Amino acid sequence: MKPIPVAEQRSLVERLTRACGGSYTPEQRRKYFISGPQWAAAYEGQALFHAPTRTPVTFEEVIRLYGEVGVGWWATHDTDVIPSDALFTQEQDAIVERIDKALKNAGVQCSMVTTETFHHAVFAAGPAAESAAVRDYAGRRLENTVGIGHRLGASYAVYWPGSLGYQIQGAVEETQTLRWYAEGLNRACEADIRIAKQLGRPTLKHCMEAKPFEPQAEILLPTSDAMLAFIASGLLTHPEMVGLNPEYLHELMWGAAPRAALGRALLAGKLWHFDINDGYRLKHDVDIAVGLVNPLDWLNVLVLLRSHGFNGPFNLDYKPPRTTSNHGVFGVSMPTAVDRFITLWEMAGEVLEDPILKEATEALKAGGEVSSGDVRDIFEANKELLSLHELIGHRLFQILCGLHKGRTFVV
């Protein structure tokens, strides 16, 4: 193939994208509670070892393009859209007004807001630092974000305490730091109750998001299980207002099974929000889009969620690759990520209705006829049925690949 002229490259990508097929219309995509974060679409490709590969985009542009693609909800950190120096000022009010207008023009709703407590230099020692002034500033930021969320019609607030920890052992006293962190969440919940009452709105759902690594060397709340214990610790004045926002990759990063972590959150009644992406076990936070690494695992995750009636919000917390152009973010990356999720979600529905899987799981539950309580008799009565575990795995693979509908390859 000859070199492709620059002027022809975009049309080639668009043609091949259309040739892939399997896409959904914007109207079909809007039927799912999928939210697009400002930070995902505005990510310029920069990282610790990476220079930017894309040019900046405004929140108006991001919101407009989400609306065109068919992502019906939008989420943001406070400082993704409001400069730090403009917080608590009339400039903040003007920016929030612009955001509200952009959302209405695009037919998009704000689903979630979150406070950046990790990037600014003031959070070098975290939002629960020894300095009372730092903690008070963090508390005011949390309260302010709650107000922004109500102004924009959000229903969720998310907290990622990635800077709640330390680089040097012995530098902080863990129990005191956790108490200080709880004080910040308590301020957010109290502000929420007050603002919601004034506006006649429901309070927000406050969701904690765990991550085992980064940016601190040691994290005090590294997993969803640690956060469940924290919520139940007695430190929160309104634990009923606080739940979880697990992230698929954050659970995978430390070698855990995301489905198992989600199951424990479901049992606790605390699975309120879910960040969706993909990646690799025991690696850093690569934030690849759904289904590009672990499609079979993702199918199983969605089977669990569908079987428990969870239907969102699903937040697209991933980074379009550095190799994707500005145009490609919304021409390829976002729509294909959404479409893979929808396909896997619908496949999960097929799994729940599949007659082979139904009969296999019911047979396992029924067990074999036991002639006595002797341990050997119990084993003998069930040993053939246990082969169904592997058959279930095979059937899930068939559904993932379309083999259950007759797809075969001629050798």
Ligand code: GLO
Second form
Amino acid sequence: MKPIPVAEQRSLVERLTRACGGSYTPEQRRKYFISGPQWAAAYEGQALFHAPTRTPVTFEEVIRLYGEVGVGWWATHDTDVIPSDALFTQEQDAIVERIDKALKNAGVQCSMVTTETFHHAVFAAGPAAESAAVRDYAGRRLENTVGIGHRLGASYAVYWPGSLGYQIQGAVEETQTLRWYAEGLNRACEADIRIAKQLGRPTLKHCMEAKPFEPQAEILLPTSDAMLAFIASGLLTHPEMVGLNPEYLHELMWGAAPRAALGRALLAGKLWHFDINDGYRLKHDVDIAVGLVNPLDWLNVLVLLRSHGFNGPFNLDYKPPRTTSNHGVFGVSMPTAVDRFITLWEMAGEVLEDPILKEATEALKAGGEVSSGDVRDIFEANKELLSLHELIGHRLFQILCGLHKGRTFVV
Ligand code: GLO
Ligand code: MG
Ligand code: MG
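Now the other one: the form predicted together with the named molecule, given that the block above is the form predicted on its own.
Below: every chain and molecule of the assembly, starting with the one above.
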């Protein structure tokens, strides 16, 4: 086979991406509340065992390209854009000005800000470490991020306490660490109330994000359910300001059904923000783009969210693979991820309207005609109807594959 010259590779990738068809226009994409994280687009492919495969990009470039693709919202960690040494200084203000300008030029809005409390060496023992100085620094960082969020017009702040845990058993007293962590969140909420009042803006929605493992060996708040319990524990001064940002893969990682985890968050009235991606059960955080591993499950997740009127941001928290080039990040990765999401979202609408699914679910709810309270009668009365469970699964598969619209396969 003839090798493909480097100079021809981009055009080949572009031609084949176009040949796939089924893509939406930037205007169509902007109709969905999809946010693009700075860190996803700027991820260079590095990891513990991996050297980077991509070169650094500026936030101006990332914001401009999100705008071109049609991702209308942008999210960032404080230190994705502001070097740690520049935080709390005039240099921070100058950078925030530049971000604001880049957002306006691209017609993109800042939806969410988040504080990095896991990467810097100061957080070696986590943001709720024994040292009061570390905790105070973490608190100041959280307050500062709230201020940046208001300055950029954000509505959400997210907290991923990835380093809230331990490597060494017995070194950490769990209840104390959780109390200290709550103090940090309380500082963020209280600063938010003050700043929002000064600016005449609504307070932010503060959303906690769980991940069951990594980077710590043991995590103190490993699941969205653990976080619901934490929010309701009485440790927070403003529990009404704190909700959840579940991440699809983070729930899958511990073996949960993401849809069930989202259902519990919905029932608690705390599903406010959602990190969308894909991956595998009981593996590390591979952060694959939405719909590439579990499209059927994703369809079902979106059916649940559509039927409950979820209107928070869908945040593209995935990592373009190391095999994708800088050009490929916005040429292939981002647009195809957004387009799969939109397709699945629209398909979820079809599921909710599908006459077969409607009739089957209504019949199941109606149940069979029971002649007595006898257990045998009750079982017999419903027995045939219950085959509908499997038929529902088949119908969902058909919808996913387009068979409900007449697509057929010749055998
Ligand atoms: C890492 C998390 C991380 C968070 C981000 C927002 O596994 O998914 O990307 O979403 O820090 O707080
Ligand atoms: Mg993840
Ligand atoms: Mg996430």
